[in-house]
Amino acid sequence: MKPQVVLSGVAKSYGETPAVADLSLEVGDGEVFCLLGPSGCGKSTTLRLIAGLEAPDAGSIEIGGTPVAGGGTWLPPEERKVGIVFQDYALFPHMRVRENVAFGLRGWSRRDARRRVDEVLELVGLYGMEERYPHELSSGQQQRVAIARALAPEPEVLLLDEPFSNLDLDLRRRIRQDIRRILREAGITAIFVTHDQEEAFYIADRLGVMRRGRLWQVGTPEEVFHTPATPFVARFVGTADFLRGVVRDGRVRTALGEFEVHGEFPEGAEVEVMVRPEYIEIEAEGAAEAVVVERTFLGGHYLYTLRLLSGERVRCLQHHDVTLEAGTRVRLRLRASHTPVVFPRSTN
């Protein structure tokens, strides 16, 4: 896949506070990429650097093979062929939908602009609503107008900054289906930022987990979830517990049993083994005895908190027809299909 956006050693600070530090990243042509991380990690600053709303202190940025920042080069936002969708949509309340969408088509002929507006309104599912004002639309429809306006000038890259943050949970889940369809049908390179891993997993082809201005891991949603690079990534992209372990004879011994070690660990090394609730099974016979401490109802599932004989606690996700009371003694095992991820004890 040909890279469409390339960041090389990009850095940005505000006073003494580094927002982005030595960040390098390639996003492929037609790829939907997500920058995922907690508030203040630098993901929105990275988006603004790509858009040209901020200038990097170091490093370089290319879009479509053209240098746009760094090395003495600087292209302003309007020359970068980038569309931007902000959190608040930034629609003009005094303009109808058609006028909002056509705002970025200055210099186009009236005929071509009208054709393009019709095309993007059809794409986002708003054809027939072009004469309405923003206040006459739902929040989800307003968001789609903002996306249509960003797509109208035929940008090479679409940037979305926390695109679902102003929507309630049910609407977010419905709208993200529309957004995924729109991005796929448009075939455009898209980069969006969010702190919600469920959104990132649902929409992104690949994602990058950020912390303290740095990328800690880049990969597909499956790679990042099942083989996180650090305990921080493991905790941020899902629910994760960690068991103490010791490496003996090429295996790691834990309170939940012994497992193969994947990676180079010396004999006797103290490690942490990541386990997720989805990986643990409760059964009548198994390697580890445990006590149910707490049960939380999640609709289709229960999330159990269990205390092992070692005193360590793990969580286990079970179908709602598995009902266990607090104090029940059970036996646990890891699913055979799961290979535990092992970290050095001191890893962050």
Ligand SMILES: Nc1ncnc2c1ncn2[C@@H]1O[C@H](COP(=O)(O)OP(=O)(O)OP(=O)(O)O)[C@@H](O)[C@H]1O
The other form holds:
Amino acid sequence: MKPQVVLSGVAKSYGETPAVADLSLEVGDGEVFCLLGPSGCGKSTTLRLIAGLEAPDAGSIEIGGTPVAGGGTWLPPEERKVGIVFQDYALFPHMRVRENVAFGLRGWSRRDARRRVDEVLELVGLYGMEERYPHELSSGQQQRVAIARALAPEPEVLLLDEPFSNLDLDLRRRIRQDIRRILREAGITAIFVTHDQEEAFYIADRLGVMRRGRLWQVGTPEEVFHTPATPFVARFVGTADFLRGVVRDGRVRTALGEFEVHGEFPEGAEVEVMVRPEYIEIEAEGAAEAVVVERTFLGGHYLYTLRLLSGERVRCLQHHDVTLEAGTRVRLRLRASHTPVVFPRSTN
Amino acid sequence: MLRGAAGILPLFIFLLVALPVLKVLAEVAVPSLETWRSLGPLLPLMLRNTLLLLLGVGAGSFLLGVSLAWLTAAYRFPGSRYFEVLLILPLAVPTYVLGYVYMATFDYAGPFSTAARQLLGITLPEIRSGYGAVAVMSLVLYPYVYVMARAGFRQLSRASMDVCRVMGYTGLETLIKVALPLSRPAVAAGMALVMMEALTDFATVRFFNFPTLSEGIIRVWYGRMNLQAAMELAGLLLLFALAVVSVEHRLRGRAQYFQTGGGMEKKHLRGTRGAAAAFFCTSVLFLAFLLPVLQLTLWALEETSAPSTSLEMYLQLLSRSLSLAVAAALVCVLLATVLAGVLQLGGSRIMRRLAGLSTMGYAVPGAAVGVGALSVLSSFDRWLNSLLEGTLGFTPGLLATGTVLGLIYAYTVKFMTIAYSAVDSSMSRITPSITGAARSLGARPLEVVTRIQAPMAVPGIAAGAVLVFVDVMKELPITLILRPFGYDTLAVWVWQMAAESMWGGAALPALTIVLAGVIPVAYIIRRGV
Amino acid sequence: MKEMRRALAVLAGFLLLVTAGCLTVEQKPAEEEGVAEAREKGVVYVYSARHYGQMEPVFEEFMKETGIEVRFTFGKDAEIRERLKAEGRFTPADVYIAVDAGNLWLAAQEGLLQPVESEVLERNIPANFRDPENRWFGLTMRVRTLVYNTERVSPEELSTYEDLADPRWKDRLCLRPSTKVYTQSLVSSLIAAHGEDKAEEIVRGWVENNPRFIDSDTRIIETVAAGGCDVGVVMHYYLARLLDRNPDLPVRIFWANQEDRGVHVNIVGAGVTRYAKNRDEAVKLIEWLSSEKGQRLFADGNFEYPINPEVEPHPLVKGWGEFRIDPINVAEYGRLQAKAIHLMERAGYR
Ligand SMILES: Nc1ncnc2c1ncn2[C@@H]1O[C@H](COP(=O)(O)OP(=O)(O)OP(=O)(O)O)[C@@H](O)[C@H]1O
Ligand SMILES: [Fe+2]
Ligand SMILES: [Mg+2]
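Given the form predicted on its own, state the structure of the form predicted together with the named molecule.
In what comes next, the whole complex appears, and the chain from above leads the way.
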């Protein structure tokens, strides 16, 4: 895949606070990429840097093979062929849907513009609503108008900043299906921002996890979920528990049993082993003994919190037909298919 | 037992304040063709001029106010931080003061036109004309639009502005297509204030030979003492004011655009563009504020050698203006506090409606308030005198129209609004839960008043008093119509001296008025432009 | 916020004190005090529309000579008349001093003045400058005539008010708006001389010459001096004032209509109010003002011409020479005022 958006060593601070620091990233043509991270980590700033709404302090940015920022070049936002969709949609309340969508179609002939507006409204499923005002639309429809407006000038890259956060949960689920379809149909490169990992997994081809202005890991959803690069990524993407362990003979010993270690750890090294609730099975033959502490009902599943003999706690996901009361003694083991991820023991 | 009295109070205040306006309205409802005919060809001329003035001053203030607001809100250029604040200053200069200074400096014999003729060989356009009146009023009234437009622009969301940038809109296009339409309610409110002021002014248009309805009222009342004709004209004037109010209501529109704000990211204007922006702001500031203040100071200094207004005279004028302003401020604030307080205790819908109506005086041009009040008061005087003469065999004389009481009454009619909105905004923050919290924390009722309610209400009351005070200091038409015989104030003196071309004699009083006008401007600045 | 509040409190407190002081002191002279004391011997109360040239020294001199104290309030003519009407028999005023005969005529017409039989006044004041029924008397003369820019106009080109309607004066005139009583009286004199139709024709002629309307005689003269117009119509004393300060001003006076009826003259005059409580003192004051001494002080302060033919005018205006005066009784200006106003409105005179 040839890269469509390339950021190399990009940095941006507001006064003292670095919002983005030394960020490098490649997003392929037609790819849907997601920036995931906690609030204030610099996701929006990254989007604004790509859009040209901010200028980087250091590093460079390329779009479609053309340098747009850094190294002495500067292309203003309107020449970058990017579209942007904001969290609050930023629809113009005094314009009808048609006018909003046509807002970026400057220099288009009246006929072409009209056709294009019809086309994108068709794409987002709002055909027939072009004469309405934004306040006459539901929030899901407003959101799609915002996308149509961004898509109308045929940008090469579409940037979406938390496009779903204003919607309720049910609507979110439906809309993101639509968005996935729309983005794929439009064949456009899209970078979108969220702090909801479920959403990221659902839509993204690849995702990047950010924290404190840095990108900590980039990969497919599966890669990031199963082989997180740091304990932070592990915790932020999905649920994770950590067990103390010691490396002996290329294997690590934990309260849950002994496993193989991948990676370079010296003999006797103290490590942390990440386990996810999905990895743990309750089994009579299990290697470790544990007591049920708490049961949380999740609908299709129960999430059990268990105390190991070492006093450490782990969580474990069980089908809803496995009901255990608090205090029950059980035996646990790690699913065979999973090699646990091992990190050096953090100092804190 | 308090309920009965409290229930009557708003009604009483309403009647007091609304009577003059109603009387003028009645005049419109039953127009006297005879009187109109007696005004002859003057009437169509006044109607035409009033309309032209409204349109002209509206357009002028709109252009100045919006362009300056946009310039300082969307761009950074040399001095822009200071201009942001300073550009409100012209608000401190009453229209008739700038009118007088311009008449003296820009008419044919004035120093600027003379210099232009002698140095540049060009003849400046005639200042004594409708154009002159429009220019002068736009220069001092644009800050209403400026302040409101800035408030509107501040509400624009950052995302809206970013959309424009990504789509490649220039600053001007963004202003016209997005910022202005979204700020429409705010700008419309500013424009309405401008037009009210333009309707109220009679002195500038008199200076510049551009008779409007306000000028006509003063002309027939002050010149011919024809109250009947003055009332008819006041009725027409009121119709204009109502038209302005209703157009503003329209423009405000159904849709209240809610934007989250925080939007403007200022763009740097460099080089000639930056210099041009700074030059534009400087010019406006110079023409509307520095020039008059400098010229007045100069005249005032020249006067010290051969004063045409003696110091005793000045001090007398000052003390009269001050005492009228303080008295009116106290009355307004007192009534406003009572009104707001009673409504806090819980008033019916009708009472609230009445309170709203009690404060409509501000939308009525000064000259109309003046003759309306005069008409009410002279009926009152006649009634009182015949009553007392019949019962006690004694007549008190012209208690209302012959003393400052009538004047203070008319000021109250006009300026109650300002006091009420200031007082109400701070009183409405004293919610039952706040007093409840204080009580539950052990405060006794008296303590609740002294430690909670009074401290919370005082800033609003003080602000209301100061605003009324300043408005009265510079008020001209009402003062002229209702002042007791021979009772000149600073504003009246400025007008009379200026009309006699005694520029120097008017200078110090005019400067004093401008100085007083700076007080509320400073207040606006403190609250953030 | 705190300092702001404190500052406001201090300001409010200060202003409160000032008000209390002023409002109470202020009202008295015009009200009870004036009424009460004016009734005592040796006081006369004046409502005056004339406030030029320091009236105080005149009244002080009068007191020195007669022992009668003069109290006074200034106001505009219309205001004073309205006031007199409203006060009726409770008025404190004994004397009304007005500018322009039109105002005196109106006051007499409205019954605000009483007749005064006085040989002194009849002797000192020519008959055409007092009310035929002796309710008011002229005290000084003011001449409303032409002034011209000496560099642009030669006096031979000038002749009459009527001539200013000639097209050769197009864009060359400075006139005072119709709101000023001076203008109204001048037009009244045209009506008296020519009848309404002819007068309207003349005024129309002026208007068609596109004059500059300037609501100040001083400014008219300054504009003539600056070349903004060539000829203006003003009261003579404004020119005297300006020439007194700057003799090099390129503006001179021209006595209009010397070949026919004479120049338009108006007056400052006085009358005794109908309900005067100090009638004798009031008459004494007016008589004294018409005497040699009174005339000197009263007229010269403002370069006006004494009404008393025995008294010499101020040297500055005396230097302008003798002139023929329109012999009409100035009362006519009052009688024709309303007609004049409507005539100007019809003719489009602003
Ligand atoms: N205009 C600005 N001025 C100053 N600081 C800013 C500005 N914009 C962002 N920041 C700071 O930069 C950091 C990154 O902000 P950014 O908006 O990129 O975060 P984010 O990841 O989008 O957060 P969220 O999920 O809450 O939207 C934050 O610490 C923020 O306070
Ligand atoms: Fe005069
Ligand atoms: Mg963000």
